[in-house]
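Next comes just one chain, in structure tokens: the form predicted alone.
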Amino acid sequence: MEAKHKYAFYLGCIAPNRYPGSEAAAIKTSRKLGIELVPLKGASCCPAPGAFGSIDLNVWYAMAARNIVLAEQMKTDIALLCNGCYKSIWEVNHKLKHNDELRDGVNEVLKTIDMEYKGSINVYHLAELLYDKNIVGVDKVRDSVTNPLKGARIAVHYGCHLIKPRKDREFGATEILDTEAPTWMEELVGALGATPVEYRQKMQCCGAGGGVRGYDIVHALDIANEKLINLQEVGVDALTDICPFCQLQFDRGQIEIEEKFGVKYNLPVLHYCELLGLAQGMSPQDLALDLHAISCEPFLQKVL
């Protein structure tokens, strides 16, 4: 399909370094849906909202603004696939557009590297674009499927930063997109032919955000373990997310949970773009699923 929408693709840190299949899947599946993701060359860390935002807000604003300026120079809106990156880049863009004093202060810093924030572009999460019927929409996602994931029971994990806090977000802050009990990810999973499965405390954090995974790994894993217990209760074939950091927490985190708590789950964890890639006919090799900490093989045997 010829691309009707073009975005500067902000990769973040974890996807290209730990889950390159998510990066590949995002680019290839989007192309089939009329979206062209163009590399945002020269981009840095978003920077991580918990690690940077809670320590030095001035650094957080300036680093995020620099990434935005790179897209402004391309005259292209940003699309990204990580909730944490969305928290930093969307929020900084939003604040700078509406706070002249803050924008002037950031531009004083950017001036030292011959850059200036102008507020001329918007920032979107790729999941937001996939769900938006004016860009793609659930029906077009369904029409792109060549290998329906029939029989697969899949639970979804929304994560925190994309739709909350509601008062500071555009996506989700509408009557049809409930932030407390959303269903749009389930709709996107259903479009792939799979069965979305509800479970207890679906909206609970993965445990990694806010820098928790970095400074209190046991507490972070305890939160993830609670969600995995809830998932085990309802019997799912896989968990899907829309954030590589959440994916790391649930995928690699299962290995760490076994080491620290002696509990084993072996639950495959896939970014939604990877699921979409499988449904559109991409191979597990195309998606680098062998790089996941938890084997996806049982899930693949069911859907391929």
The other form holds:
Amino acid sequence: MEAKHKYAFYLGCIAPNRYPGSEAAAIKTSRKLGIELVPLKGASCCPAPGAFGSIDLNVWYAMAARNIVLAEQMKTDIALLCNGCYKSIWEVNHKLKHNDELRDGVNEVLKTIDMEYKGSINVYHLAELLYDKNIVGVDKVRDSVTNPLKGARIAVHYGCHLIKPRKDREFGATEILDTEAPTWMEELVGALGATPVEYRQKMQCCGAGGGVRGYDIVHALDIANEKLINLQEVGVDALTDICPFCQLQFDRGQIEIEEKFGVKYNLPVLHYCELLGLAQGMSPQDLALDLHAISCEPFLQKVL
Amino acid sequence: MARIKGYPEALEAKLRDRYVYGEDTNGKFTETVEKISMSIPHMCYQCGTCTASCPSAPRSSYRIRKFVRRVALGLETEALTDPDLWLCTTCYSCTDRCPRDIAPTDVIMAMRNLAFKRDIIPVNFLKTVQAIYTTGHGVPNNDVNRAARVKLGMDADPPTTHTYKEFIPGIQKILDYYKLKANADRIVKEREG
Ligand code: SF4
Ligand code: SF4
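For comparison with the form predicted alone, would you give the structure of this protein in the form predicted in complex with its partner chain?
Okay, now the whole complex, with that chain kicking things off.
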């Protein structure tokens, strides 16, 4: 399919540096859906909204603005695949567009590196582009599937920073504005041939954000563990996410939960792009699924 | 007719002043938090919806409602020195649900900014700063991942500051503008030697 929509692909840290399969999958699967993702050369960490926002919001604004300016120089909107990155890149872009005082402050800093924030581009999460029928839409996602993930029961972890705080957010597809009981991701899971599964406290956070995973890992894991208990209750073959940091918390977190709490779940955790890759016929090797801390094998046996 | 002291000016000035004054309170603190957070914690009527929504509350003594109250009362030191300040995961559930349209999450972030000015900050936050200063990434690449990337047919390093290192001095300039690296190095050294 000819690419109708082109975006500068903002990678962040955890996808390219821990789960490169999701980066590979994002590029490949998007191409089949009419989206071309081109590299955003020289981008850095978004920077981590929990750590940087806590230390000094002004640094967070300036550092995120630098990444946005790189895309402004390409005259291209940004697409990304991480909720944390969305919080930094989308929200800072939004704030700078609407607050002159903030923008002037940021531009004073950027001037020292010969950059200027203009507010000329928009920022999108790939998940919202996939759902938005003016860009891709559930039907086209369904049509792109060559290997339906039939028989697999998959639950969704939405994460926080794509959709919350709701009152600040703007989406092409208004369904995404539902932060209490959304189902748009379940629709995207269903489009792959899998069975989406609801569970208790679906919208609860993974526990990793705000610097808590680094500050008090047991506390952070306890929050993830509550979700794992609720998932176990309904019985799922995999958990899917749209945030590599949530993915790290649930995937590597299960190893840490076993060490610290002595419980084992063996629940495969896959980014939606990885699932989409499998459904479009990419192999587990194409997705480097062996890098996951929790083996995806039982799930793969079901769907391949 | 009874004499009314300075009415209406004095009354209006009093009504405009929404800060609390007392021995351990600092009205300036309320004002500063409101400015940084771009939120309105003085409007809190203590309903507790925030704490009831908070994933950190059931597993710790952290109470977001209490922190919002501390801001309204100007209890600066009590708020900034409480280690629970660092247990907010920034999930924004409270912000989504607050019936007074306060953003308790951003109120917490503002208080963390003020705590940092007193060198109150968990070291892990500073280590992220140090990592970004040298590599541009908070979570930098490693050898296992490089090998995996090559197997996927990708470049060993992503097309970020990892490949285009000429962008790193710009990042360092931004961080130095705020003296963030120097402060991070100093505090980490004080804590860890
Ligand atoms: S939900 Fe809002 S009004 Fe209610 S206690 Fe929390 S901050 Fe105050
Ligand atoms: S944003 Fe922080 S304070 Fe608010 S509910 Fe989430 S963890 Fe609790």
